[in-house]
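Below sits a lone chain in structure tokens, taken as the form predicted alone.
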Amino acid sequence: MKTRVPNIYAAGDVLGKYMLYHAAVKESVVAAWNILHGKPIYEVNFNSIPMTIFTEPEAAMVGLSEDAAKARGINYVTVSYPLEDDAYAQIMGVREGWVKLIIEKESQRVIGGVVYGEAASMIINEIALAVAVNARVKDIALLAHQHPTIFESIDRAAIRFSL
């Protein structure tokens, strides 16, 4: 969050990369951090901000996208879960939308993910979690999610990839 000027830190708008609230204070405080070690030892993971359009059904997405993963030359492979499919959907009567996870194909690491549908703003903040960490896409699959839940429909997908 420094800048080429000495002792200057910025964060938010300003730098002109994630214009949004939550990638704003999480950039402030990083900042703060910095700051208050007097170097800079904290940096933000701006591949794992995620950005969510609020409409009914929501969407979300985190990470590299299929057009970023192959501009970049990464050969990856995607996994889907449709919503339809999900229990807590089902129950809820929101069955538009599904689950997609970007996954680089050697590595198996979660390199992005989509949400379409109900509580798709929520959903995406755990295919961040997987993003920032590097967690492999059996991680996932592994994760035992509460059932019903929509977050189920995150390792379903997982799920997928072995099959």
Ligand SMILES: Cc1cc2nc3c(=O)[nH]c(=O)nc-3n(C[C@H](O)[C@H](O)[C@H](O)COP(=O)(O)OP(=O)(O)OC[C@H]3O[C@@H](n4cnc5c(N)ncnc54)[C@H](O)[C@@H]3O)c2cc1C
Contents of the next structure:
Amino acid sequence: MKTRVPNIYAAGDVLGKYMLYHAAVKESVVAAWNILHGKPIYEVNFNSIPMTIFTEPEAAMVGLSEDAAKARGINYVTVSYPLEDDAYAQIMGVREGWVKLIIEKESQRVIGGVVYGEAASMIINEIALAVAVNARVKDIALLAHQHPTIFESIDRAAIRFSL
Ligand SMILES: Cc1cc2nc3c(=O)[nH]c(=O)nc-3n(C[C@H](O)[C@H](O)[C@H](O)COP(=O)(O)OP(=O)(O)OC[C@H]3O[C@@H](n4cnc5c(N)ncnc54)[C@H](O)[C@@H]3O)c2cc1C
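Right, and the form predicted in complex with this ligand of this protein, after the form predicted alone?
The next block holds the full complex; its first chain is the one shown before.
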């Protein structure tokens, strides 16, 4: 968060990166910690800032999109799971939507995700954590996601890939 001017740090929209509230908050916290430590020891993980279009239904994304992965020459695969098959979505009467994981083929690490539908803004946070910590798709598949919650949809997508 340090600028080229000594002793001046920057955070938020002024960076021109992710012009979002949660990005601004995290950038300012990291800037404050670095100022208190007297040197830059923490970094914001700009690869894993989630964003949501708060329409009805919602659409959310994090990490690399398929287009970005293609542009970088990354060999990737995707796996999707329709929300209409999810138990919680069925309870809530949700008929449309899906969860998609974007996975680097060789390492099987989750590099991005897109969610469209019920609670997309919530589901995307788990995918953001997976991207942030370089989780493998199997790490998600092995986690017992609570039933009946919409988070099972990520679980099912990961299981589909890992089988
Ligand atoms: C309509 C709208 C809806 C949004 N909805 C969302 C959303 O749902 N989710 C989300 O994540 N993000 C949303 N955003 C984006 C989010 O508000 C910004 O990313 C966030 O506020 C950036 O924080 P900031 O501290 O960098 O800037 P700001 O919040 O803009 O704060 C900058 C402050 O600096 C002050 N200032 C400017 N010039 C000077 C000066 N010369 N001297 C002193 N003070 C000055 C301003 O008055 C302001 O208070 C929305 C933005 C808008 C406009």
